[in-house]
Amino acid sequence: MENTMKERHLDVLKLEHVSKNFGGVVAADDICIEINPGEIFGLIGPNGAGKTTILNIIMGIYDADKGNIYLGGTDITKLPTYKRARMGIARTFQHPRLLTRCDILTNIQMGIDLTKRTQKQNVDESELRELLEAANLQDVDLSLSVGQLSYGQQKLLEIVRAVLSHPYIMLVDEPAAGLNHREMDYIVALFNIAVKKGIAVLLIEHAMDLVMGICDRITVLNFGKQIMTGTPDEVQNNDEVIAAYLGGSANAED
């Protein structure tokens, strides 16, 4: 695993002048982002700023009207969603998307199976144990239905599964929504494991304490436009950002 990470391209993910319109609505306007291995990169902005649209474009759910997307130096702009996933993009959702009729182990196995297909590797028990302990799921009976987990536990399990797929990058959509402070700490622990493996994290989140505390860099969007990209300190001290977002409600829904 470690050798594979060292061989990865300098820019894990690169968006080059990406734009997307829905009729007369500009959802993304000339977005340029570069994310490096092991970096936690925040994507913030008010309601309707275009954050989830960007994730959907990266995954191939939406086609970009203009611009290009590169994964590890390879142009993936025209590739279908399943190929992007197999190449190393993992995603979690604000509301967990798990196999609710299956047991917890089967849901975990999905991440392991994806790793086997893409990298011809097995996930060892120590890695699985480390992730479950970080998520405080080590004492959970894996034979139970995933529906017996709490909402917060399901969100944590989805992140565990994403890390197990050994992606280039994880796209994580509002992991803190609906979680208590202790569960947010578990998310941070999982992210720390991911970045140590060289996995990049692209994070959409409205909890500003979390974003400013863990992100290396942040891009701020407003009405589909990229206001700025910088460190948390630079973002918090930018007058345009304060006027557009940070001065408003940090609890707005996207």
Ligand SMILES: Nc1ncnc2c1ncn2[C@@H]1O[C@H](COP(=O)(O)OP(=O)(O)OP(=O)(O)O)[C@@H](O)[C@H]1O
Given for the second form:
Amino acid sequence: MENTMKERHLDVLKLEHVSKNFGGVVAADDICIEINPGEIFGLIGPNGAGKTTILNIIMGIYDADKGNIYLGGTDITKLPTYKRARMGIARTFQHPRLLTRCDILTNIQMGIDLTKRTQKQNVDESELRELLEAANLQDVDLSLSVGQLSYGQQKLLEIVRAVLSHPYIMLVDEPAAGLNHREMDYIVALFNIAVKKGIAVLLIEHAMDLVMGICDRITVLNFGKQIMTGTPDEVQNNDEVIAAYLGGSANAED
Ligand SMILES: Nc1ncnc2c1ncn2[C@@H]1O[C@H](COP(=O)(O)OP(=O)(O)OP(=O)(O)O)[C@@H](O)[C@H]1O
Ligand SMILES: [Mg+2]
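Next, give the form predicted in complex with the named molecule, keeping in mind that what was shown is the form predicted on its own.
In what comes next, the whole complex appears, and the chain from above leads the way.
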């Protein structure tokens, strides 16, 4: 049952000529993206390029001015956010959004309840353990309040929660920002588990070593425009991309 969408449609998420304008600022300009099941798809570009705006349009936080969004072939352009979440889109935020005064397990369960496509159900213990280990959170007491976790641990917990909700796609906004290199490895481990489950990942990230290392394909944005979509190799060797983005500080990390 869960695989019906994947069998019928090559693309799990499709953006068709999506545009968004904020009082004269063109944040998204005729964006066309198709993401396959289990694909890690990068969305990169300078600050203000429109990356988070695209996530917000996909989630229905903002309405697109033009264009359509399809989840597994179903047009979701006009649907409210909660319906999109229930249909199988999970999201993590640039700054973690968890209920910091609630305990860890409650936060996990609530995230799953919001996104769950199937019946409301409890967390699968072995799956939870596998994900907590990948995130190096296995020794953390789940009855602690989330506010007692470090910033990095909270960001990792958001990804754990998103995977546990078994979405078709996870939208992950700058997971590595504020994390150390070891924590970045935990992100990779979590994404690998997600991909094995057939979950697609739309990854926004400025850490180029992470993006180039794990993405299957990448779309590069600049001033709301899609400069190109291609493999990490194609992106890194594209003159326009180097001029707009990679030639600056991002390249210094290589
Ligand atoms: N709610 C809003 N109202 C007005 N302008 C907005 C709004 N959200 C985004 N913008 C503008 O749209 C443009 C794209 O912003 P967005 O946050 O999508 O960029 P980004 O690529 O995510 O940048 P960053 O890498 O800094 O997170 C910017 O010019 C921003 O100021
Ligand atoms: Mg952003």
